[in-house]
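Just one chain follows, in the form predicted alone, and it is written as structure tokens.
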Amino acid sequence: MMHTFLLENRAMWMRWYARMRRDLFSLVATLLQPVLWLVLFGSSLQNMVRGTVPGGDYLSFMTAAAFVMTVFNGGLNGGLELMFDRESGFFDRLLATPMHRVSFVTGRFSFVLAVTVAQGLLIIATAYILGVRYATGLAGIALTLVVGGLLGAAVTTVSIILAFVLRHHGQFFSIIAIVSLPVLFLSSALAPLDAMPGWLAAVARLNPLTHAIEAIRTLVIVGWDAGVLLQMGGLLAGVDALLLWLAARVLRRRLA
């Protein structure tokens, strides 16, 4: 059964790595997106703001911004292909084979996730060329693919959500655009919180994106922190079960 299983989502991966393929300009620019992330804001904001944040230097106080939102970005586009097969009838076709049903999703959860994680080591490879060091080493990054793994799977979770409950992707693309840069304001990613208005840190404190920059940026800048790993640990591994839940009672439905 469980072989059967793995069978199934290596097709899947295979059917989703095919067409990134095919399309050389999305493939390119999936994997140049997050290095235009770092050298952009990094690079034209470091002088501007140096000695201001934590560390004294905006390119490593950027790092984990520049990961934490690609994963995101990535997460959060990756039910859209989803959608396209419900509106084009291709997953009607899809259903009426023999596969299990949950593998044409965990298919292409677990080729997200993938992408995401591969474009987060492009993040950690620019950043060190850069200059960036990280002051965890070698184990540091390797925590910090976990991070990205965590919040990976929770954006995706809720992108997939929404290619079941959604009617077309008009709407997933309007949801997106309304999200995006609200999320990205409303965090730590481009100030520390003790620069930000009261408010503004009150709510950023409540984003879990803050959470990771925080959890990451700790171990680029300053180091090991067990307080703040397991807060963060914590909380997106709660909110991963959360949406696991709710996909799961989403998808028996639509699966049905």
Second form
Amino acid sequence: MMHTFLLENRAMWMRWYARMRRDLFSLVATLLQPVLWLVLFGSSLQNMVRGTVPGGDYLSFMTAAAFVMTVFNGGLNGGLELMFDRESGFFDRLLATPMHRVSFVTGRFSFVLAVTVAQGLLIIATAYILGVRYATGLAGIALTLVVGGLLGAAVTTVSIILAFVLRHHGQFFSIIAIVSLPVLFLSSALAPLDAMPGWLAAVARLNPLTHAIEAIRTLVIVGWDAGVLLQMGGLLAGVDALLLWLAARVLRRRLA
Amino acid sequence: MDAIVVENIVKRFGSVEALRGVSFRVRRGEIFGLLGPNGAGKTTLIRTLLGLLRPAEGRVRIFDMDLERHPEAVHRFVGWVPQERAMDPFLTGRENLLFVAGLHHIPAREARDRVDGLLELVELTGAADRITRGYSGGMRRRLQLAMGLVHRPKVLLLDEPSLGLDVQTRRRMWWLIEKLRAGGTTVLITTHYLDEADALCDRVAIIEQGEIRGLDTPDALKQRYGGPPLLVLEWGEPGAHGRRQLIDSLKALPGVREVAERAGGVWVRGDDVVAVTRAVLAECERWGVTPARLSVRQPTLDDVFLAMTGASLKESTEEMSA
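Would you generate the structure of this protein in the form predicted in complex with the partner chain, following the form predicted alone above?
Zooming out: every chain and molecule, the one shown earlier first.
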């Protein structure tokens, strides 16, 4: 059972990897946006906001946001391919194999998660080149990837649920277009929570993106603050658990 | 033991009855055809055999395993070549095959060997490492065939194997299917092409509006339902002298069942084709008509279809695609 499950997921990975290799453009394009935020937005506001953000350096402040954005974008698009498979009939073709149906989802989920976290690492490298130094060093970077994984899991799960719930990919694109920016602005990505109007900060505190950003920002700027890290990590894990439960419910019906 | 036993399958979509009590058996090692116009229920039937659709009534057995109780029987015994473009267009032919092999739990090393063999079988070795998006229709069909064979199924279900292929490519497809059967594979194809059913299938079930109307070898079907052979008389040179009289007298001949005027000639159908031919030639002489050509046309599956359903398959198919 475990062996066949791994063989199936290996086949899925092979498929997604082969496609990614041929579509490096998309891979670069998803990275480009956060890098631009970091390089242009971060640099342009660098002098203006000096001293008004925690840590005093806006680029350091923005690093967490750029990382989280990368994971968010990658994860949100992650389910789209499964939707295309359903639309084209390829999914049905796969159902005529002895594949565990859940492998269709786990293969994609794990692949997207791995790719988005790797992309996040590239963002951290870019920030390093721009002079950003982690207060917690390499261990902090490693922990950042873990936090990215927790957030990526949540976003990818949402994306996969959408792939099975929506009727066609047009709806999928609409939702991505509607949701992306507000979710970003309703987080602490661009401004610290303390600097936001009360209502905005209240909403932002419920946003999983904020949890990931606050945890990573602490690792970059402040250092090993166990209180913040545990709290934010716990919140993210809670969101993950909730979404995975929801996904299990939805998929049990859709994959049956 | 038969390869596939279908017993009284009923499938409804809402208030529409797509299959109304379909029963048949596919024998081991035969090429069995489901012939019918688009919308007759062929694809619904295939999807039911694959366990992708659940019938409201009836049951399916594949190599003596009940599909409801043993859905894994499909994965073990059945290969499927669907109608749609069921492959990843961004993968190469080889990658598509390796992917499906993985989903069938074939270990990597063995999968590589099998895939090499399959690529050779379907003559895609040269194109194996090209993205399938650039494949021609015939290449896609062949790759799909190979994808359905990765796990060495005992039964192959082919949904419209030559849909949209040119004549030459169809012939190659048929040759491949014959070759598989020669190797011991049982083949079930759906088709709305009469010549395909005729040329390829050992036995044919005629399906229309969710019901099997007849089932036998193509020859037996034609003999039983196709009516007597048709005498086709072509006028040839211009000039209508005596033709009117000829046609009227043909209609009065004993043993003649049907006389139909066609552009450029006349069709005569009678019980005894030899006697009718003699009589027709005598009448031609009598009225001074010299036909350019006289030929006997054996009944086709279309005649069978017409006799069974009251509609020509050619016409009903054209209607559907129009």
